[in-house]
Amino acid sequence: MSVFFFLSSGLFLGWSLGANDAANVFGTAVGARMIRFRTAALICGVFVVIGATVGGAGAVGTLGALGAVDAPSSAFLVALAAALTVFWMSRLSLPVSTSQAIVGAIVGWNVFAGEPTDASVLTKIVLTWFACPLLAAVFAVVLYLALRTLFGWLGLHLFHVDLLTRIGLVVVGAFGAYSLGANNIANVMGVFVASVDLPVRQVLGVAVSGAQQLFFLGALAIAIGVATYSRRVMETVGSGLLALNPQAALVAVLANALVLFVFASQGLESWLVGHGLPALPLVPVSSTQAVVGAVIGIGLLRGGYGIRYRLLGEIALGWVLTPVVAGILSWGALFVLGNLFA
């Protein structure tokens, strides 16, 4: 029982997860009113959780290796820290990235228990902070371009077209959902995975590892974190930052889901590397800088009108201030609590 105590930082972790970052899959295809709210909830919670369940592993130990959180108690601390800091954006109605407070609550587990923090992990983890938008407004860019050429070229009525987005929007939005759960279900349970050893289950005949339960059960509070909590998020990203015609909304869904695939796929990586070719970090990257990356591409494809730019310097300082908060709350809580039961 002690366990799932330690865990229920965790699972808010996933909630709040759910209720900010999981909102940018469909929150674009929601804004442009192609698709409606409780749709877009059940596809995006029923596809987080397969993401996270087969494919959640890859991202996990780049975490790991920042800071080596090694007791469940601990981890419950640092889960919640970063939880709170997410909780509080969203309260504001900012979409911030949980990558960044995860980041951020573990530097301040390593400050408070004297432990190093590893310089080039911290540092590739930040690069992709950077890398993350920037890749998705490119993705968004040719993306944009190569669908209105295509659209161009066949013809179709207004009729088909609509339709044909309408399809489009459910399909990437499943795949990015998908995406989201294998890349940043190390967001919500990679410090649990050293220090909670579940054994090994059999479900209809297959081995389900701790590690994979583990991913499970954050997936799911992924899942109802989105039902409960994540359209006025949606109604930021989706139509507060740039109003989006419903193409450019597929184009917005389709680069978010690609950015969150490469940084998460341990078989594309393989691939790359086994084709002589660089392969980009395994990192839990942010679905809410992917998005507003994507965005503030066509935006500028667009030339650059009717981006709200204020609101655009809002969401940065979201992003600044989330590692910082969620550093200071972890050393905060852990201060507090060792001085108080040693």
Second form
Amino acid sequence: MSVFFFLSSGLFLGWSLGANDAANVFGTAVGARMIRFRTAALICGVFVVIGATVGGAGAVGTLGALGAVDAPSSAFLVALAAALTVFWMSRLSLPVSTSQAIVGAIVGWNVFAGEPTDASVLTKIVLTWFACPLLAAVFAVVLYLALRTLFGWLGLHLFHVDLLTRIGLVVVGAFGAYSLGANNIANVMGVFVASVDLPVRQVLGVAVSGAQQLFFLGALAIAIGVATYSRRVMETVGSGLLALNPQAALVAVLANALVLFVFASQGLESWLVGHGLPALPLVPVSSTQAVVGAVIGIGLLRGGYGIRYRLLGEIALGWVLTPVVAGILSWGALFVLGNLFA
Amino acid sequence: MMLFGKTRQLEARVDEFFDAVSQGALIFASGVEHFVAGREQAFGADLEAVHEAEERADALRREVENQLYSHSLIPDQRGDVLGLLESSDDVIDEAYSALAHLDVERPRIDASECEDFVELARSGAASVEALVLAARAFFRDVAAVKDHLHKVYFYEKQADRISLRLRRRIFGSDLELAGKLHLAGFVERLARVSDRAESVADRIAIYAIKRSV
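For comparison with the form predicted on its own, produce the structure of the form predicted in complex with its partner chain.
What follows is the entire complex, opening with the chain shown before.
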């Protein structure tokens, strides 16, 4: 039972991730009334769970390399620090990344425990924070041009474009939810993998490892976050940074999903390595920043009109604040409780 | 597959709507020609046919609007499409109204003005024809919209020139003032068809820009 108590902070983090980040996958579609919220929440929940359980291991490894939190109580505090940072910054309406919060919190743990932070791993992670929105912008530009050319070439009727876009938003949204689960489950459950040891269980004849059980629980928390609290975020996200038409929304969601996927997929990593190509690091990245990068990419392609640059400033502020606040909170909580129990 | 079937059905309804508008405009020109030539029966048949086309367009427009709203289709462009259908519907209403007034008021047209009256109606019909092509392009190939819009403006200008010429001639004639005003009113009514077409063309130009961004 105590295991569940320690996991509760991670589950809370998962819930807030579901409440906030599902909007990056389905927000534009729901906001534009292309998909009903119920449909979006159902697809998102199911595919987040599949993505986390099946493909969540890759990004978890990188977080483990950054700092191995070795006791469930410490993992509880690290995840709690990240969760409170996300919660507090969301309350202030600042764009916040769960990935950055957990990285800051782990570094806070390293400082408290006197463990050195691996500079190369940290550099790799921070570089992906820059690469993530840039890559999303590039994906979005290429996909937008390709989609526009394709629709133009096919000469489809406006109503057919609408129907195909709707179907595309569901399919791409499912892929986005899978990628969100695979990439961001590391934020929710990554710190517990080293310290919480669950026995292997047989489910329908398949052996499910302890880590996978943790991922499943974390993903359920994300799905509950989606179902219970993401509606308002979804309905407002569409008009946040730039007004998008449904086709641009489709492109933004697909670019977001691809970025989360390439930073989470072990299969893609081994394929790239197998073909002598440089592999991308498997790191939890921010879906918010990916979708912002994608939207900016589309906005710039359209001539840069209508982009609300002030929001960009707030996002940049969030980038700096999130890991710092989470790091200080994590260190502070560990310090206070450490001394209390000492 | 069912979704694709429904979408195709809706596309067909929009196509039928523009068929009705186009047909109404062609019959309108023919109706004016028959009236001017004194072919009563043919004029009556044309009046009836334009009325039918106008009613069919009304019914189709309502059906499309209903489906667009009840199935939340094209949420970002629904307003534009409805605006396009409603303003195009006004064009055919205008054509029917012109013929109905001819039927009721029976203006006496001088033989020297007959040809210009017919030309005015034909220019109106030609502008509507070009408009229908632009509207169809809006749904299928936005880039081609411009190719048709300039023709709408061309025929509208042509109609304006004919209407000015006619009014000058009417007011320079020996008719009584009441007769002059009566005839000039009809010139204005006939010219209004191409004016309406021009207004719809302006709308389509903006909608097309919005779609291509």
